[in-house]
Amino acid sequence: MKRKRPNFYLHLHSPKIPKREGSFFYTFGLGGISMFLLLWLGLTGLLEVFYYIPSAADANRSVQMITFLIPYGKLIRGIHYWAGQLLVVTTTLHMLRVVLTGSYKAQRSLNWLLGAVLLVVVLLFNFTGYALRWDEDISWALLVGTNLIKTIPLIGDSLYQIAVGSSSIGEQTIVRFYGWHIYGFAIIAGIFIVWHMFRVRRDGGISSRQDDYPVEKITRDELVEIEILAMFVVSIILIALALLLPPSLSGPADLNNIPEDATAPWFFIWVQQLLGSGDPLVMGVLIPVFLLALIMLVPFLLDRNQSGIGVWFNKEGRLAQITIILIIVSILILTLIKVL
């Protein structure tokens, strides 16, 4: 009998996977998942752009529009928006399996890069389209981190216009702003996720253990089936969010009267915290970067060590763990502190 040949999404995985690595509870899905998110994002972002009006004068009102007047507008909406909450939370803690396992050791050392090159596209992409509501609430933040860009020495009035535009705050901000959204961080993120799943793709999948040790496998079938469960559930949970919570929304935006309670979107707020401790320059620029850092160059910096692929919680790869646990949990603080 001639053999079926495997489709493009199946092509995408190796023949065979080891049991172990191929378990949900090895990986947790999280790079899977994280993929399907951005799909979420595309299609509900596609279907907004028909109704979007970038302009400081009508974007907030498209976007109401979007929400109370279009069929299901709302649920995209929400969709839309819990997708891009949740890929954050499953980016970060995808690299953190990946920091535990030892799984940015020998050959993938370029692919820890790539994932935290799009880990910062991830940010991006939410900070735009948390701008794009044009509201109330997103004034101190646009507001604020725009003038963050301004603090860096030399460069940093041309790189504020290059974000907002012009000179100041305006009417082409939102513009900017949108086509950052939609063309330039999509471009980016597009160009940088194929080299991701190229080089998983190349360097034979899951990382797996180097010693030797009898190894089960499992085919890309059954891999791709547990694949498709999570994707269903992963469904469930945006629906249920984007019906159940939805997405805020205020007045149209006026960044002369910023309320007193502004504040960053979440995954920023630790930098808000940051700000309130000393000079802009060193709390909202200098100290992120200097994370940032330290968190690309952890194969190259913090663990140079080729052993210890695969195995959680490996002893050649402490420092690199407690660094980004370290890292993650200050983060976390940062952000409780000025939540509660």
Second form
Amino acid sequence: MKRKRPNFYLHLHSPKIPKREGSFFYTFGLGGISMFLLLWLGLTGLLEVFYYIPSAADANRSVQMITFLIPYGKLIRGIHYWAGQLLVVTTTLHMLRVVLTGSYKAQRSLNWLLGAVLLVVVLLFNFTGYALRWDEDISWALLVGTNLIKTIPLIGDSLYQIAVGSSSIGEQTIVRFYGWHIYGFAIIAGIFIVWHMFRVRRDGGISSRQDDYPVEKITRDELVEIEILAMFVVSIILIALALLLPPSLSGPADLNNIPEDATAPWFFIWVQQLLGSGDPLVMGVLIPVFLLALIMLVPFLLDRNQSGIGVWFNKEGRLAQITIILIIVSILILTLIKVL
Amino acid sequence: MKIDNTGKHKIYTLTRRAFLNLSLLISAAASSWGIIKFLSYKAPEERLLSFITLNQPQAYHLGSVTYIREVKAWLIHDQEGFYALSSTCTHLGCTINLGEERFDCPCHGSQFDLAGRVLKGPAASPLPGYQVRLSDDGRIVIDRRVSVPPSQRLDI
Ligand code: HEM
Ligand code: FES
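Show the same protein again, this time as the form predicted together with its partner chain rather than the form predicted alone.
Everything in the complex follows now, all chains and molecules, and the chain you saw is the first one.
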């Protein structure tokens, strides 16, 4: 590619990237893959909007219709679902990569915060998305999740009112969740991603070691080639998952029924497990909020060193690394206890 | 805001910039208030019946525990008579299942005995009881508007 004016996609990258950090085995492409998954989510979601009906009576039926009647509906819904699930995994691993390579330090601490907001948005996107199925399986998680809001002192009742739109889950709730899912969170995610990317460039590009000069560099064309390859691979994986493991869908939600068993969406099973062992406010609200605060405080409390940037498992960042690993491992253990 | 304290009195002058910032702040506060009010409207929604008239008492034999979905309650007939318990778990609101001589909650594993007392947490309070009475034509009525202790029975 020997062009005078780089095309727009090329232009998004720094002209030169340090060789070591530009390699796949530094970032594992996790941030980039997350972006690409979001692009898939946007496209397939836009298509689903043409058939989805946000009403208690018709929502479930309209998802059945997308799945079983509309040509390629099963594929489009499957890709949308799997991109959402993979996004939870890739953003978590991306956060882990950033913490293990000390890439949150110094000027990048703001970008760490922006990333944490994106992680929360990804989870909320996913939960509201599940709720839009309006099926038996999700209805109990929806009930528990919203009732949890009520346990917050002082503002709990008002927050519940704003989230649910009535004194109990119903017509108003589905319209609100729909609004947040396709409009509210989409706008927030859009703003924060553009900001996140802007900060990467502004903070001097991808973090790199500061000791080994002169740094060997590659041109952005090389990086873009790897990225395009990654996009193909991710797309193939998405299509395969959508066809081989299509997302589930049970009958319409009816909260007057008796559930046989009720399991939260997989990324919140750890909260469900916690809720079984104590006060709802502590287990379901305070502990998750505390963990989030701990994550956000990594560059401000757990590791304020300026050195160790770009170094895997740098010793200045031990406390931060151990904290994040412990959080992820505890969540995994809680999930496994519940599932097994 | 500029503070001029060359003289004896402090003189506060409102610069144009400060004035604009202040107006911006006030409009932001006012619109946030409006947005919160807008989102807080409580749409009327009564999904449950407040009471229901069922069959004759004979339809619910001794020892039966029947789910009445319209009022989300369990109707129980034991030695001493009829009573009704809310089927909504007092932890976070899932509907409880009938297990072996007790109720189990599928969400976080709370258990209640047939009198509604907590056998196992995380639920902290017992299931509330609803009034059971007979209608004029001798049929069973469950009334959610009247809460009664579960020990109170309709004895027939
Ligand atoms: C929707 C979710 C997210 C997307 C799409 C995203 C995207 C990206 C991309 C494309 C990069 C460039 C380098 C790379 O690929 O690793 C990046 C860097 C970065 N991200 Fe994210 N990210 C997301 C979530 C997060 C989260 C959850 C955190 C941490 C709490 C985070 C913190 C950072 C930081 C600090 C950098 C700079 C790292 C460096 O310079 O080495 N991001 N992000
Ligand atoms: S809702 Fe019944 S145990 Fe949590």
